[in-house]
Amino acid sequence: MQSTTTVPGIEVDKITQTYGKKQILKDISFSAQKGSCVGIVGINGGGKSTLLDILAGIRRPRSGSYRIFGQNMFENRSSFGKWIGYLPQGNPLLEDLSVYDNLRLWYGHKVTPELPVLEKLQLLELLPLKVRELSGGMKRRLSIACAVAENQPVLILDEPSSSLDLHQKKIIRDFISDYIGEGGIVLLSTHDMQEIRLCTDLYYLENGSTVRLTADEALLRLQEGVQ
């Protein structure tokens, strides 16, 4: 990870996004420590993605302050690679390429077998294979493998397994505990019940805002449908 000092990991401070007339963030608030996983939980069409995408620097938002380990990051929008992995819902790979050539435009020469995360996700027997060959189980362990290159200190992943198999979830999840472990921070997008049970902290996005809950209320208002 990179070196970071003691001040907050992420400072999150009334983010509020706009489309038209319609406001689906608002206010959003929260924080994370070293070491801790996020969870941002609702229904779809919610505003997770939207969340998340300004959170990596894909996005601006109307109003709201960010700040990764006291660095404001809406004033050095180019620091966002540095401190953030970000895996979205889609595939960000090149599918004409070998995994270890997709894996090369992300490290560089530094892709050898003795790469940790390529044991982590499993993907050291997949080095040869065309990216468009893989499941879609593989494609999510390899853009998440691409996403930590930078050996950054905060991942954000936006549904890291959704619809993909039990074997897959496992290995995901246990690349995110690593991670949390090592001191990084998650930010989840999930509606898995076992990734929810990961997050140190976690919030429902309802009409446009955050309400703190535990993985217990959160799981059955994802069951009910509550916006």
Contents of the next structure:
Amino acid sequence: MQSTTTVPGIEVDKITQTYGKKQILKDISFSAQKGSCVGIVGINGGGKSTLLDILAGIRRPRSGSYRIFGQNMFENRSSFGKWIGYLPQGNPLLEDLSVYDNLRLWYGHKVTPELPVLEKLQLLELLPLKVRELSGGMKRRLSIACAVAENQPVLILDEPSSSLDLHQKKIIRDFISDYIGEGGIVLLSTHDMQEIRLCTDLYYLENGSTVRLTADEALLRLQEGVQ
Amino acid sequence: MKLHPIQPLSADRKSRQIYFELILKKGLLSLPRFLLALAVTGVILLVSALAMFAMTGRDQLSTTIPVGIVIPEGDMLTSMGAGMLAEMESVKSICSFQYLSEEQADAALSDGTIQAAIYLTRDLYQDINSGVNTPIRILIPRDSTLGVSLFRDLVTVGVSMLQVGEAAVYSLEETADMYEVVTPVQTLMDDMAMEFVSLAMSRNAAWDSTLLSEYGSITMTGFYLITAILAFLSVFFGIGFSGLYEARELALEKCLSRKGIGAVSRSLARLFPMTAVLFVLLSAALSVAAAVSDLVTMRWYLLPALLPAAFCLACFIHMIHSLTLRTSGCLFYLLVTVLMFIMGSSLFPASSLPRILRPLPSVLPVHVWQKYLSDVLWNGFSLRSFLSCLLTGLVMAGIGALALKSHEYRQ
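Show the same protein again, this time as the form predicted together with the partner chain rather than the form predicted alone.
Now the full complex is given, and it begins with the chain already shown.
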């Protein structure tokens, strides 16, 4: 991956969000370099999706700043799509149409069998199928392919492999590893042990604040949360 | 992988074009399945209606009841009166008279050949004129059918009319006596009786000449024709197009907004196929109506003038489905639409609503559609109702777009 700058890839500084009187996020700050994976873990309803929505440009925070390669993202909301690929919790797909049609929505007329992402996510054979005929894992892989259509340097994944079988999880994990390997930055929220181990930095989100942890500590916290 | 330079992003024309194309494809793909379901529903409804019709007895609704009428032999004036009565539209639509003798009428009534019998007395006409209250005997079976019940009501109304007539004639006689009018009282009474009878017999003409309707010179049949077409299109196709508003595609709404395809574009992408399909169907329905009846006349501006109506109808469907996108609210859509038609004075007059609800029908979309179509079809194109239709559509489209926008922030 070629970089045009030496500043940190992502700088998140004191992001705060409230819903009514309830504070969802309190002064969230972290940074990430090229070729790294930042994991956001925590119990359900802890604010992970809200944080990822803000970082993906879906919502505006109450306060805080957010830079990607030195550019203030909140000042130019329209640049989010070019810099960041985003996979929300649900699949952003047109269910009645084919895989090919869905890819065309995001890639335009560039959808050809030679498109590398199709091979990486094993989507080639699925091109003529209708989305509603696909399994959950296939839909998730297709959603990831749609998310990276603009070849963005940052990829935000909201629970990319929840409730998928081991084979599907591995395909997605391999894709994330390749993406990081090529110098991309991945931000992901997850409960999956293997995905947690992929992360170079891990933040546990609790009561709206983040605590930096190692993978083992994060897993322990998650288990405690379950108990 | 190469980094993109920072540049303002709004969806390029090609992305929007592809999105529009895909939504159109999605809309059209769902149509054959929906039409098939509609055809099956239509057949089931038709068979059920026919079965019900057969079970409840077709004679109750579709045929007139035989009524025996007994006139004393040689009484020409009473015969003429009965003949005139038998020719009245309101009488002809309910009963057919059979002229019988008293014995024949008794026998026919007991064996069920006739369902009611009227026994007129000799010199009835002269008795009425001279103020003698000669009773008329009418026999109606106790266990009556719908037709007989209607006949009984008709008789009651007829008797009331005669009583009013009598009162008017007698009051004239009293007044003439009181003021010692020079013209013979009998002449006055005869003239007045004639006037009264001619007005009472052609009572529909009185209504025709004083017809007041917000919808202009629309007939009752015309009103119900456009109401039925609108109800059919909004209910059935509103549900058919619900596939364009699926709750599971909320994540897609989110991602499209990031791509620069905003709520307005997403609304337009849905409105376009819906308007096109509704326009074709509305045109087809009215063309068929024009072909099979004199009710609708095809004019050069009729078809293009249907476009705003189709657009406004599509905007209503868009608004309701966008508001209920998170719940995939087909049931909600159905409820709102049916309620709108009921409350919109399509089935019964607004005056029958509670006082507080009476202004409601005039602000409902169905009223705007009915007004616009009645103008286009029967009163001539009206700029006012055209603008009203267009603006109502735009307001509903705007509400729908705002609802879609709000869904971007939820999941």
